[in-house]
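Listed next as structure tokens is one chain, alone, in the form predicted on its own.
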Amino acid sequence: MDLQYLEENLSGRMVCPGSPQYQESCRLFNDLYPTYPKVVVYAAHEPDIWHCLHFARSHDLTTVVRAGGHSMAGYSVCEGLVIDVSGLNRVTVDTESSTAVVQAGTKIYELEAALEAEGFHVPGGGCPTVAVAGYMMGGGYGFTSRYFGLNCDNVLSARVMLADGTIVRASAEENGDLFWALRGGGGGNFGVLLDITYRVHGLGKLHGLRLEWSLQRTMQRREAAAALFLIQERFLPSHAYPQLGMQLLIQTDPDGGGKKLIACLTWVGQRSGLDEAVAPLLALPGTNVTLSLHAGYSEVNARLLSKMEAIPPGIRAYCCSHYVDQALDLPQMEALLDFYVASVPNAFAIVAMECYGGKINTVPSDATAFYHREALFDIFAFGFFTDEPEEQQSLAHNWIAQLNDFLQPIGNGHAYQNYPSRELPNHAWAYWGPNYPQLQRIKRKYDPDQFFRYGQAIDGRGATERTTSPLYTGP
């Protein structure tokens, strides 16, 4: 390979084995599956991406795109060429049209800062260092999704560079099939996402509230289970109170106090509305209010999830995800809390529930590639572990396996594609359900040579030529 030719044509930085920055260039947020590419290119502008694609095709190099590097399954690095777009992070806000053009490498915290400066908002994830590219293409859940929809529901258009270097725009008017696929079809499947045009929403301050229940004693777990059950019955099946955002954590409190159920709540609107919505929850025995604030979204998000973010740097994790679309009964809630307390392998392992409903569930399951529109919530878990003691990794792996077995009977067989697991059986059905055949047809149309591929990439081989179907509702 003539790497010198590639480097001479780049404006960005190229890192190869032997370079001082090489080890850092290989590392991901969850460095569970160490992988060592032949070359990593940090693109400085779009022509760098074109040169990378041309070089990779000429030398038959496996190629993946990395924006934030947060793929839990390690799919944003490979043994060939990694195109890192983290430097493409410009945000351009048009206040007159309430739109924002966001480059693919933009981190959530960078997007929030640019939007909040102009009084705008688009749903963003809990982790501020996730980049918009993979987040959006996986759907993009956040605290305000019940009110404003998923991140992908707020996309007006996207620009994509295909494997042959062609740049196409995808919207409801242009390449509508690709537009359908990008919104939930998962990152790195159809081309290199260059930028996203969002519809953004006026939003000043919002309310944040954190409630906690101890899980130390059996009676306390029964009180916490009653709170879980009330949250489900009051807010989820009827899609009531869409202004209320909810993420529920079952974890060991890093500030002390042992194992807890933590409800992180946000509210868009007047405080009186929040007070009315949560009054029955506050009246339950065992409920403790540990945080109440009125601030911009980024501050509310950071402070509500501060206990989840108190994870040592460099820690690794196995993960799992299960969607639930049928209401759980109180004994099932109690059993979940009992399971966590009895089995959790260390102080870092977390079970969480992202609550759906509201605007998320008003979108038909075939209107975009994001299929999970009838879910009540997504239960996911991170089995974090450190290198010391040595058996921590096997304990975390076994705990996730046991949790999968526990959750399988109450789940609907689907999983959130933004929490990928290499060990997930039948991942295509789990992530995309009956939308997958349409994704295969679109993959074959826009990436006929299967150039963009990784362990759980959409497989367009053998797909029919048809690019419209009952699942595709675009033009």
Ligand SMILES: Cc1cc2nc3c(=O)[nH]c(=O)nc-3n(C[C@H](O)[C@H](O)[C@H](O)COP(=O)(O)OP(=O)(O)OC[C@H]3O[C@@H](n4cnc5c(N)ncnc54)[C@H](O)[C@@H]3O)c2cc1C
Contents of the next structure:
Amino acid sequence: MDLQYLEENLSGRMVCPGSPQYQESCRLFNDLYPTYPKVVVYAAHEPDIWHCLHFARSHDLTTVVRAGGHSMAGYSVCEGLVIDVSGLNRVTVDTESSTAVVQAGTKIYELEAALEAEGFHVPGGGCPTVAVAGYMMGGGYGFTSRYFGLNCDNVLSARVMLADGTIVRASAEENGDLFWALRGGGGGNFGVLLDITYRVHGLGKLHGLRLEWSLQRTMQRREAAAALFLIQERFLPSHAYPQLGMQLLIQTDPDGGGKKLIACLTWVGQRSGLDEAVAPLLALPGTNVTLSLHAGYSEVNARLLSKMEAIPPGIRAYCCSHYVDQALDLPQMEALLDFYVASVPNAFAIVAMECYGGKINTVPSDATAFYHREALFDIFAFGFFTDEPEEQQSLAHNWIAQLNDFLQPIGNGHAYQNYPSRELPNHAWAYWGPNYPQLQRIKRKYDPDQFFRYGQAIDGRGATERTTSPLYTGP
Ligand SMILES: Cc1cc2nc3c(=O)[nH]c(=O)nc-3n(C[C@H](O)[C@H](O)[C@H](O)COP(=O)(O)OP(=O)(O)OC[C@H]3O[C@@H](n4cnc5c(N)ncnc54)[C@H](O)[C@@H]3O)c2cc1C
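Mind giving me the form predicted together with the ligand, seeing as the form predicted on its own was just shown?
Following is the full complex, with the preceding chain placed first.
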């Protein structure tokens, strides 16, 4: 394999085994699945991607694309060629038309900073170093999604380089099927996403509020469960309070080891509206207000979720996700909190609930490839662990397995494709539900040779125009 030939054609950097940067170039956010590519190319511009695809096809080299490297299942590194697009991170805002063209490798913090500088916003996730490519193609949930929709709901068009090197634009007018698939179909399936054109929204400062409940004693857990139940009853019917963004964390305080329920709330609009909305919550026994601020989106997001920053770099994790579409009863809330306190293996492992409703749930489940429009919330867990002591890995693994057993009867059988797990049975149904056969047909059309493939890639083989593929594994 003539890697020198490839390198001569590149403007970007190429890293191979033996190079001082090699170990670093193999790493993802979650280092659970160490994988060693033959070559990693840091694309400097779009022609580099073209050369990589051409080279990979002529050498039959397995190829994946990496943007922010946050795939929890490790799907953005492979043993062949990794095309890293993190250097393609330009954001161009058009204030006249309220649109922004965002290159695929742009990180959420880069996107929000560029938009905020012009007084604009598009929903972004909690983790600032996630990149838009993977985030958007999996849906893209953030604090303002109940008000502005998922990140993918704000996409006007996208440009994609297909495996044969041709570039196509996908929008409502052009290649509408691909446009449908890119919004929720998940990264790494149809081609290399080059850039996204968003409809952006004028947004000034937001209100942020963090409420906490201790979980240490049984009585305190009952109080916290009552708060969870009230949040569900008051805010989660899909029409209620779309201005209110909510992420609920069940976690262990890195400072003192105390276990807590934390409600991170944001509000678009006047403070009086937030005060009215949360008054019944504040009146509950055991409620502590630990943060209140009025600031730009990035600051509110960062400060509300600041406790997650205590997660040390290089940490590894198992994860799981379950969508819930039927309201839980109070004993189920109590059981969830009791379960966490009794079973959590270390101070880093968290359970979180991303609350849906509002604009997210106004979009029909088949209008885009993102199926989960009936959900009340996504409940997910990151079973983080460090290398020491050695048994941490099996403890974290067992914890996620127990949590899956606990959550399965509560969930609707679906999982968020942006929190993928290699161990999820029937992943196609879990991520895409009845939208999967259509995704298979689109995969077959735009990537007929199945060039882009990984453990949970959409499988276009056998997909036909009329019938459900035999590979489709829905119930
Ligand atoms: C700590 C943490 C916090 C998170 N918080 C949130 C959150 O608040 N909200 C939310 O919705 N999600 C969240 N996520 C999930 C996140 O959205 C997904 O992991 C997302 O897929 C990451 O995208 P990436 O580009 O950073 O990752 P990558 O690992 O680079 O890519 C993810 C997938 O997309 C593919 N891909 C990457 N770039 C391209 C491209 N240019 N063209 C085609 N395919 C490509 C990869 O091959 C891979 O399959 C979080 C994840 C982590 C680890």
